[in-house]
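In the block that follows, a single chain appears as structure tokens, in the form predicted on its own.
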Amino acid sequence: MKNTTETIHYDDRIVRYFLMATLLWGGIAFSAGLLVALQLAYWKFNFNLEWLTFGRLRPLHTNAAIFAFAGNAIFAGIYHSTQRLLKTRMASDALSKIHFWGWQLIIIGAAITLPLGYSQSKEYAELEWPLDLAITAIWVVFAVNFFWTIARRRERHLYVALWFYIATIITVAVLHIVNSIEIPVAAFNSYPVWGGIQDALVQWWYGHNAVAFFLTTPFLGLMYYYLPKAANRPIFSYRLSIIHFWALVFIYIWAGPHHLLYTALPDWAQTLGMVFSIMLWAPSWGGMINGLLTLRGAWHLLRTEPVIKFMVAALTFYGMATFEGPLLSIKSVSALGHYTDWIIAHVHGGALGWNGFLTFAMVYYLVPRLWKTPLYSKKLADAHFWVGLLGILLYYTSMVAAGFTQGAMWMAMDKGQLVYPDFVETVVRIVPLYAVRAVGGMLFITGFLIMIYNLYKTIKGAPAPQDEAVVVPARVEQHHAGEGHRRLEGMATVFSILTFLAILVGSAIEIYPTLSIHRYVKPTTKVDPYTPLELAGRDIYIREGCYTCHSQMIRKLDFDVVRYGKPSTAAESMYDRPFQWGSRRIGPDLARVGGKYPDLWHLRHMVDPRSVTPKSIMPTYGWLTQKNTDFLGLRRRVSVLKSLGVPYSDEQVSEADRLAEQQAKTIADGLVTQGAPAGLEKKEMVALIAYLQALGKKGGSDE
């Protein structure tokens, strides 16, 4: 008689690898976050070192938190749960190992290049082109292994967690590829093919959906698997799961433009983003309710099981974040909240509360099972929960208070005049709240360290880990059995194609109309491109991470116009690659800063900000007077931009270095007459000054 069952061994080693990487990179990400928090509370924590300034460390922190900590957690959970949901070992141990080591090498590459200033300045997509290519390759390895495993499954239907994994893998691939189309100009430097409003829209289509499809859908998949497992109860509603998945996947992709309200982005795109963001309330809360109601009849576990505590808190933070996000997308609310620390509170409420606590719940669930030993101490896990929760609440409330303070002070007007015309007045008011935020971060890290000790003691006393062996059916039954959605769950290829189409519709409708910039810029509008020296200065501005503190987008709001000048137009940034509209104002907007101050003011401001702006929290940039500008590399840079449509003449391409040196000599000579030392003409400081003085002076503001 033919055997109808067989014994297989799950690949738990790869799960343990990703779990350990999650903890390692989590510690690094949280420590980097604490340091940048301290830098805002007290500027001397920049240590006067170029590779430790806020502008360079902030993208390191965000990338470490998202792609190193959360990314490894996602992979640990997916590799563990997928094998059990499909009742088969991962299709290829070799691909699993390539995925693990490739991802860690990418993270190490990011940890090296970002502090060195190699950045595209696009939030959550700062990594330069060699690392972008590596991400693409490793993601393909992951996708092949995952879908190959689905093809070999011994379960007829795909459980709901797998739906969210499929959506994650497909959508992240689309987002990354479209947003990362760029042309290299050096070993670790490139210019995107998108420019101005195109780049802004594509970037925030990517940026918002990186949150949606890297920090939301995979974690929802993990919730749908680990919450029922931990509570030993089925998910509350299968039908609600279906509605939650398809509504979320279809609607989320449209919401990106709500990051660009009142900007030069076309009004139709802004309205579209706002409307779909508000619609997100329904599916998001549907998912939260589905998770919480799974615990009906099992609420007593909150008192005894730390895993359930973390899960419930995570779902609560998910509900809060997905209520606050649509709220912030309403135009009148965005006028107050955008560019302020309210956005930072919103992001971290989700990142620490939803992603962090769900990851901790998963870790506490997995470690005893992977090492086949009880958790060392539930009391320590409880202590971690309460200390971490207090840290999040301190962080969140301090940053909401800071955001409200910033927004209210910026908006305050009396008889058409600003009540607080000096930007630094706002900064001074919120510095104490930055200190409170740092304390909250310290508490969160303290909780994390308690967990590390608890896990160390758990694993130390455990036997040598072994892969789990299970008896499973020798073959899967016909996949397409069932009716309605149940039938679709047995058709993995069709399901994946429908998911791809669901995210493609909104993406195409949003992005396609902006591909022709002339729809939004009159043919008669004149805009001059940056001179080669100004272009060099712009690249230095990006390298130093100035975009992390300054915007270059004057919104169509009275208080913005009175403070900074005419609203920014689509034409003004049409040659900007990458765009520099910004997402935060720790410092003032710079869209019209050109000509506002003499060159010597900019020199003194960069060398010692407090010499011209007392109580400034900006780092010092003295090394810019020591490092030489790369004049020879400008020919390649200008040539690439010309190939992308920037109207440079043949002379500007072939003579880029000479023209830049000539302009630098003129600026340096002028600085000498103002009292600056001689010999600055080759220094990066002069190139940066040239760029800053060009802002708002290139035309296009009167279209």
Given for the second form:
Amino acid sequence: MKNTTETIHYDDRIVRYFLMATLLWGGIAFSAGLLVALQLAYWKFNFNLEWLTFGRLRPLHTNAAIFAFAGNAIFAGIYHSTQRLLKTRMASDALSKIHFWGWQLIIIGAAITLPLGYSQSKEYAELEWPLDLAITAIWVVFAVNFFWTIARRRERHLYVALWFYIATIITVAVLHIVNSIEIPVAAFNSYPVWGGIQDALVQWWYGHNAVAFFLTTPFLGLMYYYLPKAANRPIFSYRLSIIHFWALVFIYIWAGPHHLLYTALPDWAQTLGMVFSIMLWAPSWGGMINGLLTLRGAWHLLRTEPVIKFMVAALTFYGMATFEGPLLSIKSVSALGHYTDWIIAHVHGGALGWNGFLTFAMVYYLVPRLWKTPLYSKKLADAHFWVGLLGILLYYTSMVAAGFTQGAMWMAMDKGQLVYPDFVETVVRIVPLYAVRAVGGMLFITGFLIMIYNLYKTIKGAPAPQDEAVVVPARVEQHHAGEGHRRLEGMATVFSILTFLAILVGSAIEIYPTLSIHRYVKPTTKVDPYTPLELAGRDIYIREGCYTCHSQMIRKLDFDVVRYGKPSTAAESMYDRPFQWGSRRIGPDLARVGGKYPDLWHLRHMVDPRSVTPKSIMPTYGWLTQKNTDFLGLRRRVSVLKSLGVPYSDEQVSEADRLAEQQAKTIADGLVTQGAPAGLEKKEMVALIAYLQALGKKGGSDE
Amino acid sequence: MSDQEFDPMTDHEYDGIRELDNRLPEWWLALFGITIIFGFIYWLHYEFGGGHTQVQELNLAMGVIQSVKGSGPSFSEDQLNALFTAETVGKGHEIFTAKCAACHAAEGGGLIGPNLTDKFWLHGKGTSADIFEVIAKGVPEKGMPPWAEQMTEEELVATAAFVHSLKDRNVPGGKPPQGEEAP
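For comparison with the form predicted on its own, would you give the structure of this protein in the form predicted together with the partner chain?
Okay, now the whole complex, with that chain kicking things off.
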């Protein structure tokens, strides 16, 4: 066989594009984060504009941070490292470009639709169906390009970084598609086919594994490439790579229910979620120690190389977050931590420390190489590191303190009575910590801006960038070399199928049983569906993102029950599409708020929460008294729900708008007799009040 | 790290990255093993070993709460009248401003809830015991919250003392009377 070589060019242009997008969206994601942080410290930071209220902006922040900032960073790193690990240019420049521009368009679509209130209210999956379709299409483009490149490789075996990329691409596709099965009811509105506990389970299977397969596995892949490159040291242990990779991929997928401990989710699913989360501890740490021990003999670089500094800090935060995760999954710890800011602290240790710092390390590694120019200033990079680190620590400690404080206040009971029965007391106590958190965020952003300046100076003086040329073997015989796992590393297709099977097991075992809801709801239990007007109100509740501050799930815990009433049951939310259990209680639980207050109270509270609860931090919603309810659209909405099995009568479908108008009139008339102004019957406020008064009043609480 | 650590170099090389094949750290393996064993036992216990379900746990906890709580406060008219002093009225005023004014207005003239400064009552006849009772138990279906869960006994008494002191003050701008007149 003739051993010829050839010269090829890597596509570095696409890497530079993704890198620039990372920085741009990073700036936007962080700023949006700072703004929502400020709004909790002082509610007026929403400038009384509906588009900037907390409920609409928080999804923008989380989506921008995950899919725009981290997403583009992942793509930059994957496109850069994959070509080099496979010794081939990306298979198709056209697909790379479609991927890039398609992804940016989706982000722009998100940045427009989320502030307008087009949202599915499923965390990190808020984007509505047209964008869901676009994400699917672009992800397929990415996958085709990636696997095609693997097929054309000039390297026999796949390096561990690529295993993680494969797991990412396959699993994210599965998660996104399953969680987004929905039926459109309007141009930018849809109802998921999943309802109640199904939707809760599918959503947190997705939500948790978005963290696992969007924020963990791809970043581990990046770590496995950039750390040994930057430190010029061999990877510590190949066998550790194998074990922790498969353990992580197999175990992670089961852990979703730890977001739903003590809820109406069946006990068995909660138990599985908890035990698999605990088993995740070691596999997660496997990645950290393989990284840190790779630096043996290179620790001196920690002093001189900003790239290494950022990486070591990132791995340490990864270790912290993956210790804290299993801890929070223990039922009794979750009882304290769930719904509090401890969870917010936890994700930011991961997002700012692990994803943020690893991305910064990669950027500091890539820019000098892609632009063939040394970094403008290592001192500034150092400054970025310390300012950023201080910011994260301030953020983390203030939010842990807030979480412990509020959690403990919720739990506190004396002689069978709550010590802090007034919810707002527990909010007022932590507002100063919200201010400290905002300062932490500002420091993190300051560091980021220092980096931007540093990169700007670096790139400004650089020659016009060019694609890197390398000499590679003309072709590599793809026979299956090696034994055992080594052999598998040469078989990309088999490897990918096995990865798929590994994530399928946990998914199927947990999701399948809940598909037949009747297992969990007695056939004699009667739950009334929302009336058309209440449904309209519910859609407003979703649009305004009330779920970002309010849960609708009273846990099976004594202090929850004493505060809010009977624990929520699976029956009560079985027609809820999407479910509204929530994940954070910045305000009180609303599962049984129906009938707690008169209609006029809600009207006054929504128009100005501080007129009834002087220290409230809830936004004002005055525009709901001006906007008209969309009565006509209700027929389609009710009929879609009926087709999904919600027991509406034919009359409720065909007369949905008339029935809603009737009910609205009754409520508005009642409000007038209590002293409210006339003329509210067509307004969204009345629909929302109808919904709030229906919460907990539809039956099914006696399961 | 133990002395037995060894660093066999694999023949792997990717874009200049080489791989060692160190043994798995023992503490790491132990950690993995222990979490798996713990998880398995925990699962067996709660799935098959008769571990309490969450509903059972909750019922036990609620039982404890019931037992420490007693039967709830109850006072006779005379007891209450003895407790209604200038001091309790003052304390009740503060509580009223914080918790009741949203619905009954700061002066008690009524807003969402009825005017408390007239001689008309929806519930009872405005005796000390009637007022205490309605504050403690509320009228949840009409939007008057039950306060016994949210206040201590002293606070309830103080609030009732203040409301009692409002009777027949007829503040200006109050809501029109509701209910029946009581002398």
